[in-house]
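The data below hold one chain only, encoded as C-alpha cells and taken in the form predicted alone.
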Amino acid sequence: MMITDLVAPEAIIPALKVNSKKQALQELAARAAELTGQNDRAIFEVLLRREKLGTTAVGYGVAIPHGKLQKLDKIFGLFARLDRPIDFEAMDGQPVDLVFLLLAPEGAGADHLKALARIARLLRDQDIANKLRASRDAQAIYSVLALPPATVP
C-alpha cells in the first residue's frame, strides 16, 4: 500500500494555522468533509473519541488522528503540516506539527490497521519527517509523500 493510495494531492494542506489540538481537529474534520461530502460534525465526533481513548500523537512532533465512518466508501487520508507546533498531549512531550488525517468505512478491519502503520512507518523515518517539514507547498509535500517505502536492508 503506498501513501498516496491514501491520499490524493488536494488532501494537503501545506500550513494549517491552528492554535490547539481541538482546533487542528475541526480544521480537518471540515476539509476532510469537504473532500469526503460526509459531515463534518460527524467526522470531528469519531476524532474527539479516538482522541478520548488516548493520544493519536505518535511522537517525533506526529500526530495521526484517526476514525471509521458508516457512510464513507474507502479510506480516506488528508495530511497537513501545520504553521507552528501545537501540544497534542503526546507521550514524548513534543509539540505536533505534522498531522495525517485517516479516516475508514467501518468496515475497513485490516486495511484500517495496515494503513495507519503504513502512515506511522513513513512519518516516523526522521529523514520523511524533516523534507516534509522543509516543504512549503502542496506539491512539494505530495511528492515526498510519494516517494517509494525505504528498504530495510
The other form holds:
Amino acid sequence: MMITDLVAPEAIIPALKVNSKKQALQELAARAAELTGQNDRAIFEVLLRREKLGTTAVGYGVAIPHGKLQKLDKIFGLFARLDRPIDFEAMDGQPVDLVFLLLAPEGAGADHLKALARIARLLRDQDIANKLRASRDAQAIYSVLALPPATVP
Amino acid sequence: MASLDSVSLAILLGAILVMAGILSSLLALRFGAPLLLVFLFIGMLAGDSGPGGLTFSDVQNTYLVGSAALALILFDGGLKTRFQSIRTVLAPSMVLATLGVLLTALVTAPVAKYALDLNWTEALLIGAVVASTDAAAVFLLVHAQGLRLRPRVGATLEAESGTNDPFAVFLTLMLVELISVGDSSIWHVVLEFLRESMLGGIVGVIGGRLVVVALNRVALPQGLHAPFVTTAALVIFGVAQISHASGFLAVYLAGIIIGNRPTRAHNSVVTFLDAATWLAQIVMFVLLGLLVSPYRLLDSVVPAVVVALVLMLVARPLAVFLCLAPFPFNWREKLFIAWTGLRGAVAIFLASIPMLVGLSKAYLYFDVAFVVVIISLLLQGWTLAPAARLLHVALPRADRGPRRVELDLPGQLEQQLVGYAVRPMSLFLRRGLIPSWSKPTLVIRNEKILTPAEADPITAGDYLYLLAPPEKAEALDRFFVDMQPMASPDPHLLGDFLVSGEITLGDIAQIYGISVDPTAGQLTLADYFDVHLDHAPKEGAVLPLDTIVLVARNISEGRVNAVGLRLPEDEEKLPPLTRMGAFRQKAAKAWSSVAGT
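Here we have the form predicted alone; I need the corresponding form predicted together with the partner chain.
Next comes the full complex, and the chain you just saw is listed first.
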C-alpha cells in the first residue's frame, strides 16, 4: 500500500495556521468535509471521540487523528503541515507540526488498521518527517509522501 | 481514696500494656513475626497465668471495646478502599463473603462435633465463629510485610474480609440465640439475615453521604475534621446496631463512600484513622490476650488444633474453590486466596459473645477460637509473603513510586498541593515535562521557600510543590521518578498509538472495527491485562486483542494505565539486513533469552 493511495494531491495543506488542538481538528474536519462531501460537524465529533480515549499524537511532533465515518465510500487521508507547532497533548510533550488525518468507512476493518499502521511508521521516520517539514508547497510534500516504501528503512 | 488509687492504677497498667504493645512492634518487624500475635502474647504475659498476674475477666467491657475497635478497623478499611479497584471484584468477593463463610462453617462443623464432642448446633457455632477472615489481619499483615499483591487478588481479599465479618457476626448471633432460646425456623433465619444486611446497607450508605455533606458544608475548626469522622463512624455503627441492622456492614460501606468522594481534610482524616486503627488493634488484642487463661486452654488444645487444621487445609480451600469457580481466577490465585484466610480478632471477639450471654460451654468456644487464631496467624501469617511469591501473585518491589507529599487546601476540594523531591534523572528535570492539569506553585531550596519564577531553573535536590486534582496526584509520580537509562526501544514494539488503561474494550472495538467478546465489552484495558495475563504486568507486556496487539506502556500500583496499540501491517517490508545489522539482531535475541525479558 502506498501512502499516495490514501491521500490525493489536493488533500495536502502545506501551511495550516491554527493555535490549538481543537482548532486544528476543526480546520481539518472542515477541509475533509469539502473534499468528501460529508458533514464537517460529524467528522469533528468522530475525531474528538477518538481523542477522548488518548491523544493521537504519536511523538516526535506528529499526530494522526483518525476515526470511522458511516457514509464514507473509501478510506480518506488528509495531510497538513502546521505553520506553527501546537500542543497536541503528546506523551513526549513535543508540540506537533505534522498532522495526518485518516477517515475510514464503517466496514473498512483491516484496511483501516493497515493504513493507520503504514502512516504511523512512515511519519516516525525522522528523515521523512524532516523532509516534510522542509517542504514549502503541496507538490513538494506530495512527492515526499510518494517516495516508494522500499527506501524507508 | 483507695478507689481513686485503683483507677489511677488501672490507667497506669493499661497504658503500660498498650505501650508495650507499640514497642513490641519493633521486635516483630525485625523478626517478621505477625504483629497481632505479639500483641496477643503481651496480653497473655500480663494476664493471670503469666508473670503479670493481672486477673481480668470482664467480658462485658471486652465486648464493648472489641465492638468499637472492630467498627473503627472496618471503617478504616472501607475508607482506604478505592471503589474503582474493587468494582471488578465485587461479585466474587460478595460470594466469598456470604456463601464462602457459610460453606466454611458447614465443613468445619462436623469436625468440631466429633473432636470436641458437641451437638450439631454447638458445632455449627464453632464453625461460624472461625469462619470469617479477619479484615484487620488481612489488611495489616499484607501491608506490614511490604507485600504488594496483584490488584485483583488483593482487592478480592480486602473486599471479602471487609464484608464477611458482618455475615459471620450475624451467623454467630443467630446460633447463640438458637442455643439459648431454642427453636427457630430456617425462614426466620433467612429473613432476619436479609433484613439485617439490607438495613445495615441503607444505614451505611445514608450515614456515609451525610458525613460527606457535613464535612463539606460545616466549617469545623481546623483539626476537628478527623475526630468528627471517627465519631460519626461510631454513631453510624450504633444507629445500625440499635435498629437491629448490621452495624459492621454499615460502617464498612460508610467508609467506602466517604473515602471515594472528594471531602475536606481527606488526608488528615486518613492519617488520624490510621493511628486510631493501630490503637484499636493493640487494645483489642491485648484485652483478648488478658481474657484467655492458658492453663484452661491446655484442656482443649488438641481438638482445637484439629479444628484449625481442617479449617485451613480443607474447609477454606474448598469454599474458595467452589465460590470462585464461575470467576476468571487461575488456580494459583485461588490457592493464595484460600491460604490468606487469616483469622484474627473477629473470631475471638465472636467467641466472647457466648460468654457474654452465658452459654454453658462458653469457655470452650472461646478457647477453640483462640487456638485457631494463633495457629492461623502463625502458620498463614508467617508464610504469607513466601506463598505470594511462590504463587506469582506478588508484584515486584521495584516499581515503587517516589515519595509524594499530599496537602489539603482549605476552602476548596478540586485541587491539593502535591510535593516531590526533584530527582536528577526524572522526566521533569531531563525534559522539563509536566502535565497541563498541574501547576508548579512553590519550590523549597536550602530551606528557603521560592516561587517557581524565583527558583528558575529548578535543579536536582529542590522540592517542588504542585497544585493538582487529588484523583490525578498519582499520575504525577511518573514525572518525578528517576528514569531508567535505556536505549530507546523500537517504537514499533511499543505500539503505534497510546490510549489510557481506563477505556473499555468496547471503545477500542468500535473505533478500530475489531471484534471482541460481547461480554468483555465493558472491561477496561487495565482489567483485561489483569484478567488475561498470568503474572503481574511489566512494562512492555503484550496481549493480543483480535488483530491488534496491546502493549503495557505504563504501570502504576500494579495496574496498566497506558496502553500502546500495535496495529497489524501485512506487507512487513524489512530492509535487507546488512552483516552488522544481522549480528546486532542475533546478539539482542541472545541477550533477551538470557535476561529473560
